[in-house]
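Next up: just one chain, as structure tokens, the form predicted alone.
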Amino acid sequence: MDMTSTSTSSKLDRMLTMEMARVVEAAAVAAARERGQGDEKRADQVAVDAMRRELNNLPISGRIVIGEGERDEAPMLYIGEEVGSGGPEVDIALDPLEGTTICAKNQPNSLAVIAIAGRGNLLYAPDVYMEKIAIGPGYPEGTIDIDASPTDNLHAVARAKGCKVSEISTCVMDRSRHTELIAEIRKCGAAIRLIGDGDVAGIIHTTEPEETGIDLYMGIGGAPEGVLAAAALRCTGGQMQGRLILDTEEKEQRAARMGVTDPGKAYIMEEMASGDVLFAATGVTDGNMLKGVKFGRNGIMTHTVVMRSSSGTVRWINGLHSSTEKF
């Protein structure tokens, strides 16, 4: 490792807990104040504002590679925006409010999410759809294959786990585009957990199947969310593959401007998030892995997870913040 990489890694290590946790906590608390209000845009905007403010306090020279959209579409935290107060050059993938609809309806598994890696180590993905498949840790390399059928993947996971297909649970977003996928999974006899939104959480849930009941994730969701999920899996172990869906000339051109030279490429997890990766998430609403923000008489309670790929460290942080603390 060269001296630049060592320096960046050392400084990233110092950000591992409080600084990164603070960023996602601030976004989560801001969004939590909008839970159940039915206003997705308002909830998203306050989360964006809070996350941007905290990012600009970090001692980094950060570049957003996965954000709220491209510059013409997003006033803040757009792809290419520079954040931080100066320091090691890093790339940032973020979703200040993963599951805007979930938050607006006060349903489970809404999160504030961020991933940080050295410059050039996160896939610079356009805001398009991505086909995805993911499993958690403990499986032989190559267990899943994005080019195989859902049936073949289900049987492969069952064989690797040493169980029947009927004992495998698959997470799929409840969308009309998944009608055939859902039918095939059910025909195989596997269980399905349908989610309305929030596929970052859906993929992360594969890392702890004993807690979440989810072994496998399949389906089509956002490419930005795919990169964030890949960052989390890099830290916790697991396998993931993704392929950008560039079904129009305009999307292919956008992808090309971001450096995508092979529109049909199937990316493995390490190509979406490489090097030393940090990941953090705070629950906005209660979920399978993270509790939502609680506004109590004695302060504001948050539940956060912070992960690092190089060490495999996973830290769970239960925060109690003063009600007067500015978020």
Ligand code: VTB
Second form
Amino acid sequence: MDMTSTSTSSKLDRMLTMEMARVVEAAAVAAARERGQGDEKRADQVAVDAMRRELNNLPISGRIVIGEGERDEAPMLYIGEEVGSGGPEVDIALDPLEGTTICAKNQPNSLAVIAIAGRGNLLYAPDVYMEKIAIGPGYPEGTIDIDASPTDNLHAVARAKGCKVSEISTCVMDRSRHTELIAEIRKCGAAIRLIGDGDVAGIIHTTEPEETGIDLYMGIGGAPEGVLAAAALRCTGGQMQGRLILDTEEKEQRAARMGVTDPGKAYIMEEMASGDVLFAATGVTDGNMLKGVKFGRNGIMTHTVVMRSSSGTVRWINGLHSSTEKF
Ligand code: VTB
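Right, the form predicted alone is done; let's see the coordinates for the form predicted in complex with the named molecule.
Everything in the complex follows now, all chains and molecules, and the chain you saw is the first one.
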């Protein structure tokens, strides 16, 4: 067997990471025009339109597995929609505007995001909640455990980092469902950054704690966002676990239709995003890792990160778009 060709064919075209930058840039610029206008729906709509337009220029035969929703509720970028101009068969997870509320209020860390992987390599997560826990790279395997208590996880992370629990900073979404979690973290003496929305950014922030001040992410957010975050962490290194919250029969059935056979399963990062994974995100509003879109005299400035799991390359791209017609 020719191993060279086998390993090459299991990898996606490396040029695709660059092409993906254009897709997230376009969505972010469109959304940024609606920044601070208080209209979440409109901000999302323009981001969806722009992302779809650019996506259809990509040389792929893409199938959306995480998108704007089921076909009957989302006219564009729905789950199952075929996109691209033809090429390798890939699965796509996307969120043209992750953090619509953040964008509408012009608060930090809203993003345009996309992940691409080989067919069947992204978890087909239904639009339900997911319990999540994540840390960045450099920790021994098994440091975090979704089945352990928040207290035990905090102590494990502090031990592995070689610091006190009081020096660990966590990120949690500010929701009443997290009241007990927040109380337990505070009882341990760790700090919490409470975020209003946007846990894809919250989880990615664990990968650069010196920059962002976040070591550990814990709590319940959207399952589709969980898959996007897992795809990013596959590229940067780090650990993440997630469990779908299927608390009604209807949700369990919906998950079963998408192929979830074990409703209580705790997924590890590699089960949510496997094989060669490409990830790209552009900042819409200013954030801890990505700057927001700027409309300047010389053109539009964007800040994008593109990453690839098989090489572990992470590229930060400052774009200056002097010809602004396409936006
Ligand atoms: C979650 C989170 C997202 O919206 O889906 C959240 O994963 C919705 O949570 O990052 P609620 O239902 O509690 O409002 C985001 O924060 C933004 O899309």
